[in-house]
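As a starting point, one isolated chain is supplied in structure tokens, in the form predicted on its own.
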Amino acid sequence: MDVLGNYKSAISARSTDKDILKKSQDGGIITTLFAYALEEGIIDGAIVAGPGDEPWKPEPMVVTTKAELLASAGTRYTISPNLSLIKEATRSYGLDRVGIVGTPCQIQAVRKAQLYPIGMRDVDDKIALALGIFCMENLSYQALEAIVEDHCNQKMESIKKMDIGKGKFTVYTERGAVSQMPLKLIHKYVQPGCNVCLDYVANLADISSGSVGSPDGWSTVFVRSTKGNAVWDGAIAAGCFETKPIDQVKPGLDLVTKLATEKITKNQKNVDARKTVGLKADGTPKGLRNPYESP
């Protein structure tokens, strides 16, 4: 089982827009990939999660500028359900080339209503590019607010940036305070669906990233298929990234492995714990009782 998924390349890379690394929260990958898709014409607008009302909490938005982008820059570590806006983008906005980012059970959503376009037709042909990003796990705004609050002692309000990494959920204030948390200490947390994600990189994206395996400041990125392959080419070409070759930085592509190779191994045993619900002592399925027959 490769838990890397098929690839073109991996690398090592950051933006060269001083303006998006300083809103976003590593390597400002999916932030200038987008910027570089609408000024190009690849994509007519993206759909990113944004500022909600609540500090912290994202809200879906469909974004159609470099300002729109910036604004919504940077990672919240709660849902946002990105998927709900692919009708509206298309049809509200009239989008007719849209860019999509989400975590992998969001990118697997994306190429299921590709495959299967039931209740989304004229939508499926109209995602242009979609971009992943690695997810372990994920968390509802009540459990990250309780993480923030209860164990951090910060308020949402307060919190300048929040990050994972090093085995620690860590939170910045916007007064310089550090607060952090052992991340064993969230799994109690964690949404139920993240149990049984078999994902940890973004296989079906067309370009996915994310922190781990790359220096600070900087973001691991796997080039997966023919379509983000040539925007990648594209985005080099104009100069919107400085690379490494990922083989030559640490912790390196090991650590990437390892992660999802964790995540896989964890989350497998729970996915075959859930084919025994309902079967007998043998192992034959105990089937459901005919409501028409006496018992």
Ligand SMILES: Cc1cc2nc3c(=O)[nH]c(=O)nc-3n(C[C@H](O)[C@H](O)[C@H](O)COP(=O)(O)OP(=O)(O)OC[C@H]3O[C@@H](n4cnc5c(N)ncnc54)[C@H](O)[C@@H]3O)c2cc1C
Contents of the next structure:
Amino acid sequence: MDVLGNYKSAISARSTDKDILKKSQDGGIITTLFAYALEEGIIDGAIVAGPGDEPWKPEPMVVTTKAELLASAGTRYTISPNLSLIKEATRSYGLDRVGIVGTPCQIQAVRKAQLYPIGMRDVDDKIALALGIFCMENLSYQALEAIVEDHCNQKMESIKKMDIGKGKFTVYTERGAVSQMPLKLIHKYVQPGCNVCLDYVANLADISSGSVGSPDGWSTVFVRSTKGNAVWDGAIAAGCFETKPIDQVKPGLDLVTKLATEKITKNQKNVDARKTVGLKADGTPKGLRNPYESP
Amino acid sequence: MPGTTPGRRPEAKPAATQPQGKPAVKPSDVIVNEKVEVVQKEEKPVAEKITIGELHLSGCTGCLVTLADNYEGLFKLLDDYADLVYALTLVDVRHVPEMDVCLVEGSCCLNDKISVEELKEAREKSKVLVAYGGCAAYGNITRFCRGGQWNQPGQEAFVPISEVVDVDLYIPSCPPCPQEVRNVAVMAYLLLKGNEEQKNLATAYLTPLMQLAQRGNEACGCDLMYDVINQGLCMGCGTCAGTCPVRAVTMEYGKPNVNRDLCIKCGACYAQCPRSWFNFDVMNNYEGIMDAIKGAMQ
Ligand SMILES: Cc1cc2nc3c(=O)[nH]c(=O)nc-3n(C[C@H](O)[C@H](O)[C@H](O)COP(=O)(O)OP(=O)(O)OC[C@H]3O[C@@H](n4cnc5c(N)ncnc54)[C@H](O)[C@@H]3O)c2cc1C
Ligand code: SF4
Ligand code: SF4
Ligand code: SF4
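Mind giving me the form predicted in complex with the named molecule, seeing as the form predicted on its own was just shown?
Following is the full complex, with the preceding chain placed first.
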């Protein structure tokens, strides 16, 4: 079972840009790649999760400068509907080469918009760089608030960083406090749509990245498409990243494979279970809709 | 380059050769590295063109203009893949001819006998009948007609064409998207004139659009609630909001909110949503298919 998708190479990497590393979630892969692509004219702008009007609530944003990229670096563990700007980016913003970052499901949406551009006029050939971030699950803003304020007992506005790792959800406050809750308890807050998600490492991205598999402060990177490969090679040549072979870091790809397998197996079970949730008059099961079979 | 390059995985079966109708169940089902060629460089594809027509019913001509919005792409389509045998202003043919693919624009006015007759004739004379655009597929803005309008005040009953004839395939949205009708035209060409592999690819590609036609002829932004959120399938990607041509959909706290008074019932948001359908057999091969279509248009 090939849960990691197609890729040309897998690397452990970290940005060489100190300003980016100060703001980024992990190895600063996403922000650094966009900064490089902007500089090189590979993209004219990127759709990212910008700052919103409430603490830790992202707002999808089209950015065209490194300063804006820095302001939107780091993970917000709640939904940022980045696809809402994908046509807008080519129209109101007039971009011909669009970069976009997204969770695996959002990258799936990008590919569907390109292959079946039903309501996506003039978008398909303007997606210049689709970067994916690994994702186990996502939360509504209200769920994130419950986790931070009820479970971790901290105020949303006092949080400096949130992180998921080693089985814990951890928040770090501006004043140096650290609060944690076990990841297991998060499950009831996960948005329902994540329970049928069959992608962990953004298999359809040009390049995808996440922390899992690499040491703290480093990222695991999958270079996937021809386009992604060219951008990655360019960024390496330009000295944007320090790298290590993935088979020489701990815990390495084994952990990524393990988590991906766990996620996909669990969610495939959920998808299958939907087929027999209900009951028909004749005693046979009645199912819910399955998006992987038909609309 | 640093890092390891994993050995090429054993070549899986190309997505396109998956038996039709069997959904790709897992994202990992299909890994495809080879490209499906649409045209062999050496041979001239001209001899084997398909025929396409556009039947214009109660629509605004936006759908027809959309076809032309492919610019040089339209010429390429007409040079190599399809003869346009019927279309308002573009083709000087008065009577509905035989054709492989008939794109029907507009809803059907039941008070206009000619519309009903022409639609039935188009059904009879075409191999594939396409509801082209929101009006033909779902009624779209004509759903709101209530008659009493100059210069045909007696015309007030407008229905999606599937009320009158069987429809094979839907291309929703208002207006539809030039690249989508281009993709459907290329796929229809592969389906009708291609080799086995190309036929399989085309079938896999066209299947969800055919399933949409089976799903029904009522569309609304409410579908995002009924068939996505209510079903526990929405993950907040924002595609619906990005799609809506009248900006009736906004994202509030990560979920779509539909301004139902603004919605014109074009069906684009639901069709574009990755959780209305997501066919891994086609999507996993996105690079190859996009390259193939690009190649076909050069
Ligand atoms: C909900 C969620 C769950 C995740 N789960 C995992 C996991 O299980 N394992 C793992 O290894 N990694 C996971 N990640 C990814 C990880 O947290 C980092 O985002 C990733 O490693 C990129 O780090 P970076 O330093 O390279 O990126 P940065 O340079 O910090 O850039 C991150 C980019 O992502 C964008 N972004 C931030 N939040 C969101 C969001 N909610 N939606 C869309 N875009 C956003 C930012 O705007 C920025 O452009 C998850 C991310 C999210 C959003
Ligand atoms: S778990 Fe899947 S559906 Fe949920 S946010 Fe992550 S990628 Fe999207
Ligand atoms: S909400 Fe918008 S995209 Fe959806 S059916 Fe209505 S008009 Fe069309
Ligand atoms: S397009 Fe995305 S946000 Fe909209 S209904 Fe579908 S899954 Fe939800």
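The structure presented is a predicted model; accordingly, all values stated were derived computationally and were not measured. We call the rigid core whatever largest set of C-alpha positions still superposes within 1.5 Å between the two forms. Residue numbers count along the first chain shown, from 1.
K18: CA moves less than 2 Å between these two forms after rigid-core fitting.
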